[in-house]
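First, one chain by itself: the form predicted on its own, in structure tokens.
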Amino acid sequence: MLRLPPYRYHRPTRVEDAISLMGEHAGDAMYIAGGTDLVPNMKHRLFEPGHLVALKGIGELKGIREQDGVLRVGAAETLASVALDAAVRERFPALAEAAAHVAGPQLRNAGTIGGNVCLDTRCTYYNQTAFWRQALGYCLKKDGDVCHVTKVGRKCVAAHSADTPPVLMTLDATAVLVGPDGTREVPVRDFFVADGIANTRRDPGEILTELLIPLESASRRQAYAKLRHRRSIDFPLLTVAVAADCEPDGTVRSIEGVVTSLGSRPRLLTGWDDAAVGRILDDELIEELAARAHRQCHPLENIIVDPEWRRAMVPVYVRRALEGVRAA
């Protein structure tokens, strides 16, 4: 049985008291919201923090609801109440279809939106136990000095594995992150880094706060595409997410394309607009579009499953988005 690091759990009521917990105990304290994915990781040692404050007793970070032409999402919000909201919808199918692919009903009901957006990323010789890491010698991202994927020291290519913020940058969503220095907006699409020790903006004290997508979004045409083991619980292997702009006959006036799980942040795929602006999102379109998210994908050996099988599974999720898009 894998048991917990002993730690004092806090449970302050408003955001200004939770920052000002973790910086009583800085470098010491972690947030915690559902805990779906950091309890696990303390298990495992992979933290071993002596304090959690936990911020789902915090009303504030809680409730969806429209207001100066955006959704705002409270980031303490169940991945399962983000599914079902009628808001997010009918506006947001993509969005709501991501939240209700991750994990299972449980995990759902528990993990929080907030918490995917600032999930930890993951790799198959990072997310074991400490025996197994002990005797493996230890990673990059976690007590060694060499990354077992690429061989070398020098970076960390663990996987971004969350479901939704890939569709949240489809969306032009913004984060909205409090800390000891104040209030401060970031764009999802610019959330993310390529580290896959640390590889979000978001600083240790700060608190992920509410997420906001502009109401104009929901005109875009959406689709979302996931690839896992099984159709429930597992992590994605591959995420895709489109989202595109179209005339009434179908002319395609902007398109983006977003994946995911290959790679240590979400990758925007490129070149898509110089290619279907102007153009009927038809077959022929829809292909060109597969292939070249096909070119650009390279992924490693971080999940256990073969990288060649993995990408050639890109232009087939692709293109299964991009005809969730044309049908919308």
Given for the second form:
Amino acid sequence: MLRLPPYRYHRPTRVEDAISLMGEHAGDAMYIAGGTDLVPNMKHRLFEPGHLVALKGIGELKGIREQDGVLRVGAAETLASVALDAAVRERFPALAEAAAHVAGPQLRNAGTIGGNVCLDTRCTYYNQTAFWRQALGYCLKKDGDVCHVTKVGRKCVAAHSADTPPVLMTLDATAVLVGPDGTREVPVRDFFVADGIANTRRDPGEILTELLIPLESASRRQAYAKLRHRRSIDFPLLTVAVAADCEPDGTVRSIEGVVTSLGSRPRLLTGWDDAAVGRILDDELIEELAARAHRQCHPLENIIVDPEWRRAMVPVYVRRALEGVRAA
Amino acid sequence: MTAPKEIVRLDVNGDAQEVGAPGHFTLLETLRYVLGLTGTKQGCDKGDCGACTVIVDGVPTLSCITPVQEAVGCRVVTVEGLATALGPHPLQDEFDLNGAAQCGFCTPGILCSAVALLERNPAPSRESIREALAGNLCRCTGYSKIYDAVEAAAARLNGASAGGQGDQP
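For comparison with the form predicted on its own, kindly provide the form predicted together with the partner chain.
Whole complex next, starting from this chain.
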């Protein structure tokens, strides 16, 4: 049995009320949307806020609609509703696919796309009960000063394990953050930092309210590929998103690949345009791009899965994603 | 620190009631330890296994990671609420007839996921059934008999009204 620590539950109906509640209890409150990650983490005593500010009752955070050349996706939309939304499926099939493959059905019914973007990093030595962690002297990310993955490192290497951010990056999506000091927009590709302890640019008082996806990104050929143990429920061991702008004859104008679930933030693969622009995406080019990806990815044992195997899977899944782009 | 009890208004199996539960209880803890509805099982208790699945406003929901306050204002149906005065739900009957339950621990959660599926999609394909039950772990049956039971229940529920209803995702 895993008990939650005591907390007070607040259910505001407006974003501004949620932000002021957060301010009132600064340092001792957290937002909760779907709760699918936060609640288990609280049960593991990774977070023990005295107050939970629920986002579920806030209408402004809901809805998926087109406006001024942008698809606006409310951050509190569940992953299940994003996966089934007609506009998302038609224009951004890779995003629908990624949302449809997060965890299992019940978790997608509760978990939100905003929560997926803000997901805490994961590590074998972190996502454990307090008892388990205590037995090992805790770790860098929580309550301790040693990293059990790198042994010597002073930097937390917990893995970014969310499925939708790599796709959102290749679609040039922007995150809208609202906080006590107003509203700001951060491109999803700049949203993450390489720090396993806190890997996003969101301040704890800020709410991710919307994701804005330019409709022009819908012309890109998109694909998404994911490696995990059980296809039904597990977190990813590796996630690949690819999007390409192509001429009608299939010549690549630009191409981008993002890999995640390895390090603390999604990795934009480099050198792809140099290799691909002006060429047809044939088997030879796919192999070349997959080899580039392999050279750039060096997973650590932040998940107890042989890191060499996970690395060897990088070109395999990059190849599958590129074949998906070719077929799109 | 002892958590004070709070009064929460819940609608469980059609019974609207005020329940006194510690404010940090999950929906699962409230069902099992306050209301005595122990049909809903406590498995992993962290959202992995699906044993605690109940139906909240028609949606299969993991009660072990749902703070009880999140269920206020919603209609909650547990395995105890599936049968009627006339007898077990057709799906429960088909679980029996098909041998779809072995140790039985996953069964209440699977029944809830499958009943919610049949409500939104009266004629699901085998693939839709597999997808709908992907978040419910069963370590005994190998799932085949469970899928058979869901198909049989769908056929029985459609009964007279059957006639070319296509699969809806």
